Structure formats: structure tokens, C-alpha cells
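Encoded as C-alpha cells, the following chain is the form predicted alone, with no partner shown.
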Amino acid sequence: MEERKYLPHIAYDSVIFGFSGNQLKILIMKYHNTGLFALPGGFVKIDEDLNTAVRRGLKERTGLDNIYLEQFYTFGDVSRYQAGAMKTILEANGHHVPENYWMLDRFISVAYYALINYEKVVPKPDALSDSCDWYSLDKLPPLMQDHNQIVEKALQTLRDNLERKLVSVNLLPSLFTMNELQKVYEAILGEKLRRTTFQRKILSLNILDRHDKQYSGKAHKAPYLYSFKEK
């Protein structure tokens, strides 16, 4: 990466959430020959909007366009500066790294969370990585720099927005059962919810359209399908 192509001292990191049916998962990169794990991130080109840079990075890792994306925090503590880790990553990939190389400078990172349909993604590692894989929140590997803090902040933001924004829209198929919607809420909140209370609360919000039942052999037990109303 040539320095003149990118803005100095500014980076981004993305917490990419996917829902597997029962668990909330995030995409994690493993850097080649280092044992270091990190969130997908990158740099912003001089002639590129910040949001465009993040979407470019997301498409490279997921293959998807039109991902729900939201900026949620900027991380700039001095303690996040770890030039040695970046030097290790670059050298492990065969790069000669001079002492004043721009990627060894201190970077402030603008953090985003993304919500995507888990079933539609085939994760792709970047040029410096061996893998890009889904990890459940309770089985994350130790992440480099302050990336564990970034994940925690993203999850808290997701929980805070659960009632104010329809975050579930992007984690479910277009038609879903009430049980599937409840599982998304439980995965995000990290707790079990009472079925009748949840259903009553969701229906009172008037955010769903009800469709025909999902038949599977036992008509009297077939659940209704729902979709989110158009905004």
C-alpha cells in the first residue's frame, strides 16, 4: 500500500454481525503467519468518502452490496497504538518495512457495525490474511489492539438501538416466523425472553405484516409468517 494513496492516521474497523438461526456471529480475520486475529478494517483513499471506503472493504470480505451499515464510535486512545503488531503482520507477508513506514504510525479508527444475512455470505480473506471466518460472540479468539473493546461497544450499541431501529430487518429473510424474530432478539440481548410477552410487545409496535401460515404437515401448529412493514 503506497502512502500517497491513503489518508494518514485514519483507519476504519467493521463489526460485521450475522445471525445463524440461534446465534449472533461476527466476522474475524486471522493474519498470515502471526497468530493475530482482528476485525476487518482498512484505510481511506485520498479521493474516497469514508463510507465508500468501508463499503468497499465490506464487499471485498463478504461479496455483498447494499449492506446495512452504521457508524457508532471513534477509537483514538493512545494505548491502541501498537506499531510492533503492524510491523509483524507486514513482515510475515514478505514486506520490507522501514522504520518510518506510514502504516506504523498512530491511527484513529472510525468504527462501524454492519448487519447482514448470514446465509448469503461466503467470507473472503484479504491479501494479508489466511482466513476470514464467522465466530460466535461467546467463542471469540483474543483480538489485537482494542478490537475486543470495539466488539463490546458495537454489541451495546446494537442493544440500545433494538427498540428504536429495526435492526432485525437485515438479519432475517424477508419472511420469518415470530419464533425466528424472537431468537434474533435473544441472541442480541443475551437472554431468554418469555414468548407471550415478546409477541404481545412486538405486535403492539405495529411494525409487522402477517402472511399465510408456514405449513409443515401439522396445520393446527403451523406458525404465521411475518414481514417488516415498508418504512
The other form holds:
2 protein chains.
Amino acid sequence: MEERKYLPHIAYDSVIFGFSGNQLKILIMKYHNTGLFALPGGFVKIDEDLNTAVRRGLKERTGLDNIYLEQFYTFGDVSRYQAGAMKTILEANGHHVPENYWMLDRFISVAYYALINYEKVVPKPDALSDSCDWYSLDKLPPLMQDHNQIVEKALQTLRDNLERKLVSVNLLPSLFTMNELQKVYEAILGEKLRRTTFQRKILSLNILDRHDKQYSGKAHKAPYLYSFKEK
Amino acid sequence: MEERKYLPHIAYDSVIFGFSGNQLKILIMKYHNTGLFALPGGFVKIDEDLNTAVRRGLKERTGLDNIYLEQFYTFGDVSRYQAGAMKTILEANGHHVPENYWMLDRFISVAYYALINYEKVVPKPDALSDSCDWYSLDKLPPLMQDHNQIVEKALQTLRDNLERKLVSVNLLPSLFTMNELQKVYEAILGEKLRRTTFQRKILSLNILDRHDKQYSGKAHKAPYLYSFKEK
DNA sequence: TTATTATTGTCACAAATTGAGACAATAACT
DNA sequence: AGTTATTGTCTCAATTTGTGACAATAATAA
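What would the structure be for the form predicted in complex with another copy of the chain, rather than the form predicted alone?
Okay, now the whole complex, with that chain kicking things off.
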């Protein structure tokens, strides 16, 4: 019986950030035949660590292991509970939904954000959804339940952690220019930064190795490529 | 039936900080006839918001409403699950514990920290415990399950939030001296601060009102009393 | 009354960090 | 060779922080 496989009343949702076209983007699922959008999420198996469950879900959605992951809040209001929406999704997939089906119960959801290299991912929908795609933060569709709030809080936490946790390592390819790094910071903070101050600050942290220049074919001086130091 | 009253598999634990004798202290419960120590915690009613459940528990333990409260992490490892300890506690209280009793199941626990005015509280044990008392952070007994880790993470989060959230408002009486405020910062950070720098920094934030001097009877200049500005 | 003692409020100066702009050094194109 | 856009670096000012000095007290002791 399926409901014996997972812990009842407990779910997780993940805000998966990537960086492309100078913008922060996140992965959003669209459910079959319903027009409903939601964050990628899932349930915790009876004998599985919570963090393990989340990594399992991320692997399924992105194909990646060893993703940078932070838990940031657990949402537990009764008002999250909307049996109707979940029933719609299940029935639109041709499932027969019994009375008191466990997925229609009230859920408390532990929310995580993940940071991944946009280039390395081909997002995969799950059985209930027909797409799993990147959306710019400023062009999000209305999401199910409280998922828009969850995204808001994820972004806020990411901002708070920006300097403390050297977050940008995970959003860039291994080689990048100073300008690209600055663009990541600007996208996360939602504000322009001063070029010279930013460059001086980052270099003074001594976390970068400098490599060859990158010739873009454009008519101007070529920037150095950098990588984050090992360890 | 009791297990219908609460959400299964979901609990909360609270790290309740107070400040006294220049030290940070937290509330610890001791269970009847078992020698087991634990953080104050509880369960969430079927139709109750998670945050409401935690405030309800705090009210019972401290008698206070409107407590400063922050959720900081949700602990969900399978290894937290130790049916034995819980069974011991229940049986030491004369409960008959049925097979598969809900309280013996695996729990995921949402952890909060609270900041309260030490003076205003007379801690109250619950039905299962014979004491609920203040312990200095550096003299904690070994706690049940992963509760020592939970305390560690609470303190870490408190430190990270110290400047950002003006945490000390909640740990002091409404009137206090600059020196007392400094002692709170030092207790949280676990390090000495320089008097003049601290004073200048705090005053420049423009968050304090200055009141009359406080004459202690000691042979030296009397310090001003301060209060936090009403928003 | 006059030292003495411990602590407090404030200032002064040095050191470090950040803000803001200037400028020469490129790549590639005209 | 001249033009353009961008980059790496430097300079100077403005701000913040580190560090110590010092005068102004409350109570006590002489």
C-alpha cells in the first residue's frame, strides 16, 4: 500500500536556483492538464533521512549529485492545506482518489534551496507533470498553495547568506570572469554594484586563482579568467 | 483516542534563552524517575498552526505570551528515532504503553529558539517531568537524543542573528546600563568586547533612549540607564 | 574637608575599509 | 593609425573601527 511507504503529513519543497542571461532562475513544475504550477517537492520514506529524501528528489529532477543545499524554513500553517488542488492534480492524471487518501491530508513542508550550474542541467518532469522548466524570478507564474511565499523567503535567505557562505561558487562554471561573478552578486542582491569596489573586495578575500585571459572577439581589452581556489 | 489529537511523526523542540549572572542560560526538563534531560518540546494538534503549537508550549512552560521566537532548523535524521528512551519515560510515569503507540514512532522535529526576560519567568515542569530549570550553557547535562546538537545550532544561529535582529531587547529588563547590554553581547558571542568601541557603535545605531543615572552605592561614577526606543 | 578608588562618558588620533573617480592598457574593428 | 568598449590598477576622500587617554563622577577612607 503506497501510504505505508512515506511519512504522512510531511513533505519538502525545493527552490532550485540557477544563473543564466544575467538573471537568477528557478525550476518550476507544471502539472498535467491543470494549469497548476508548483515547486519541485516530494515526500520522505519511512526509513529515510529528511536530507536524503531531498537529495533524492533533486537528483531525479536535475540528474545531479552533490548539489549545494540549504534548509531554510519549515512551513506549518493549517491554511496550507488545500485538498482540492491536490485532488485535481491526481484526477487529471487519471488516478482514482480514495476518500481520506494520504496525499490529501494536511502537510507540513520543510523548504530547501539549492544552487546549481545552469549549464549542467536538463530538467526532468515527474510522472504528474508535463514540464519542469527555468523561470526568471521576476516572471514567475502564480504558484500553488504558499509556494510564492516560499520562493520569497528562499531569496531572502540567499541574500543574507551571500557573503557568509560564498554562495556563488555553485552558480558559475569553473572558469569565469570578474564581470560574470559581479553579475551573480547583482542578481542575488537585486542591485547594481560598483565595479572597482567589487573587484578590490573579492580579490582581497584571496579565494580566487587567476588564469589566462579570455578573448571574446570583441573590440576591447580581454578580461582574466578566474576559478575558486580548491578548499 | 489520543493519537487522533496530534499530527503523527511531527514534534517541535525549543531552546529557551535567558540571561542572568552575566551568562546565557536555557531551560531544561528532567523526566520523572529516569535521570533523562531534554529540551522543552511538544506536538502539533491536528488543526493547529505549527507556530501556534510552539507558542502554546512556551506559554505552558514559562507563563509568558508574546515571546520572541525564531525557527532555526528542522531535524529529520532517522537516527533521532529511539523508541526505547521514550518508552522508559512513559513507563516511569506509570503509563501503559501499547504496541505501536504513536509517541514511539519516528519523529521529525522543528527546532525554535526563544529569548525571554529571566526575571519574569517561573519555569513549570509538565506532567512527565519533575523539573524545568535554568542551566548555564557551559554546564549542560547530557541531553536526550540529538538535543545537545540542537542547542549548539541554536546558539550558532543566535550569534549569526545578533546584529541583524537586535536580539538583546528580549533578554534585558526595560531599563539597563550600557555595561549590562555589553555583557549580553559578550555572553552570546562568547568573547570580550572593547568598551569604548561597543558604546560608540551602539549609540550610533540610534536605538536607545537615555534616562536617569543609576546609583548603585558603589564608589564610582554612576552609569546612565537606557531603554530600547519604541519602534 | 580632602584624598582615594573604581567606573563611566567622551574625545583624539591612528589604522583600516569603502566610495568614487581617473587613467592607462588593451582587443578588435574602421 | 585612429576608434571603441572594457579592463586592471591607482589615487584621494570619506567613513568606520581600533586603541588609548583623560576628565568627571559616587562612594569611601583619611
